[in-house]
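Coming up is one lone chain in structure tokens, specifically the form predicted on its own.
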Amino acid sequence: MKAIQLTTYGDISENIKLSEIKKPSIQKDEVLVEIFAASVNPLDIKVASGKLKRLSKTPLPFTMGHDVSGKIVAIGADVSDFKIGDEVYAYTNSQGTFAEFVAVKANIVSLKPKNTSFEEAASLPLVSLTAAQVLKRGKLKAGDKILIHAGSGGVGSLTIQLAKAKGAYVYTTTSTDNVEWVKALGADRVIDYKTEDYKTIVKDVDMVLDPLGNQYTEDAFDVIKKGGKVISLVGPVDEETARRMKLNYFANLFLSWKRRKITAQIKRKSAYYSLLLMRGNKKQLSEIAELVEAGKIKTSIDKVFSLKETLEAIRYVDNGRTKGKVVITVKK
């Protein structure tokens, strides 16, 4: 089968190749999905650059991609809740969706929303699961106020819609060109970061979603209320997450030093802080599908590429100016 593979870490222009490889076989708890569409995420760029290679146990070369939508063509012996031909979508946890087929654990696969195309369904898994897990981690409820940075991005745009579905008041930041588009997603107050300072507008919110890191992580504590929550996608590793990672003494000591400023901010505001490491989740994907079918969540696709144009698609995402998701069509 055809697959986009990473041969070595580093420059994506030289290290991403269209290859012919063997179709994957499945374990008894897996399904084999014929891929109709996949989507590109900033995560794929981090993987290719080598920034996450210490966390990966996958030997090079490997097939890239995490988001997938397609049809089930084979079912493992222990799988009872799917049938051949089911149209599904998933975030795979591991690599492998920039290809014609992928083997996926059945317990993280869901039927795709009935009212979406394969391209639309493929745009959802990583961003919608991240949004859902952020709001669950922060225990957002009706009437709460939340600041969502980068509202026009994939995660930001989904988090806005999910937060509004929960009945929250949503502040979000975006650039001038995207203000009207983000307003249409349902945000209550859209802040143009090129002309406005969000720190003078946002006060005493219950929660901040930080997908940007660095100073944004620290500044989040200035706009939350006492006892508020900061959920980051890129900030320092919090103490609870570090324990779950089962690191050695010296690694834990280093992470403790790295988060020293955040620790001080947590104490100052009696706040809760967490670095979210998203994982595939069948139940949450099923709930997302229901919201999409009910019209409470809309997909947003910026641009579509073919499988052989994957390198171009990755470059496009790497430019950081996308409005919605970038999708790869594998089969029409």
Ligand SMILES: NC(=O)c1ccc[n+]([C@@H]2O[C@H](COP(=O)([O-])OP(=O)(O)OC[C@H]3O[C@@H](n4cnc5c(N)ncnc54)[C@H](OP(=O)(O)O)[C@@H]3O)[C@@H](O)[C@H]2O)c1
Second form
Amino acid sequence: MKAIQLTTYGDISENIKLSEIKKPSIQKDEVLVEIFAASVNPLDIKVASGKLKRLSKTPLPFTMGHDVSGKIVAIGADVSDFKIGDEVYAYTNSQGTFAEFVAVKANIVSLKPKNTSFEEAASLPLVSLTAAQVLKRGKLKAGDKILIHAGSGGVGSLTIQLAKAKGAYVYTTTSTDNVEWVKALGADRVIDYKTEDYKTIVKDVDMVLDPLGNQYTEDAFDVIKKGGKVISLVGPVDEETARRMKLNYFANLFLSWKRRKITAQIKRKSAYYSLLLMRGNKKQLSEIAELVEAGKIKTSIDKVFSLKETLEAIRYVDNGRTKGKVVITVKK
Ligand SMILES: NC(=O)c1ccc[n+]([C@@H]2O[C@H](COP(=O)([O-])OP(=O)(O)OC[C@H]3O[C@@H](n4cnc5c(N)ncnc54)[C@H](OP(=O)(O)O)[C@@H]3O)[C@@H](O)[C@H]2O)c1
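Form predicted on its own already given; the form predicted together with this ligand follows:
Then the entire complex follows, led off by the chain already shown.
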């Protein structure tokens, strides 16, 4: 089968190749998905750069990609909740999805929303799961106020819609060109970061979603109420997450030094801070499919590429200006 493989870590232009590889076989607890579409995430760029190589057990070369939609063409002996031909979607971090087929653990696969194309469905898994997991961790409820940075990004655009579906008041930041588009997603107050300073507008919110990091993570504590929550996707590793990582003494010491400024901010605001590391989740994906079918969540596709144009798609996402999601069509 055809697959986009990473041959070496480093420069994406040199190391991403369209290859002919063996079609995957499945384990008892897996399904084989014939891929119709996949989508690109900044995660793919971080993986290719080698920044996450210490967390990966997969030897090079390997197939890239995490988001998939397609049809089930084979089912493992222990899988009882799917049948051949089911149209599904998933986020997976074991085998790559920039390919014609992928084997996925059935317990992270869901039926795709019935009212979407494969391209639309493939745009959802990583970003919608992240959005759902962020709001769950922050225990967002009706009437709460939330600041969602980068509202025009993949994660931001989904989190706005899920937060609105929960009945929250949503502030979001974006650049001038995207203001109207983000308003249409339902945000209550869109802040144009080119002309406005969000720190003078947002006060005492219950929660901040920080997908930007660095100064944005620290400054989030200035706009939350006392006892508020900051959930970051890219900030320093929090104490609880570090504990779960079972790191050695020196690694822990290093992480605790890295988060020293955040630790001071947590104390100052009696705040909750967490670095979220999203995971595949069948139940949440099924709930998202229901919300899409009910018209409560819309998909947002910026650009569609073919499998052989994947490098171009990755470069496009790497520019950091994506409005919604970038999708790869594998089969029409
Ligand atoms: N920890 C996790 O589990 C996890 C999960 C998902 C994502 N992430 C990370 O979270 C980050 C965001 O992911 P994504 O998929 O949403 O990325 P993305 O779609 O590539 O984000 C692009 C968007 O960011 C906006 N943006 C950039 N700088 C901004 C700024 N200073 N203020 C406001 N908006 C800004 C851009 O809008 P303008 O063009 O208007 O500036 C653009 O629409 C990535 O680093 C990703 O790796 C982590």
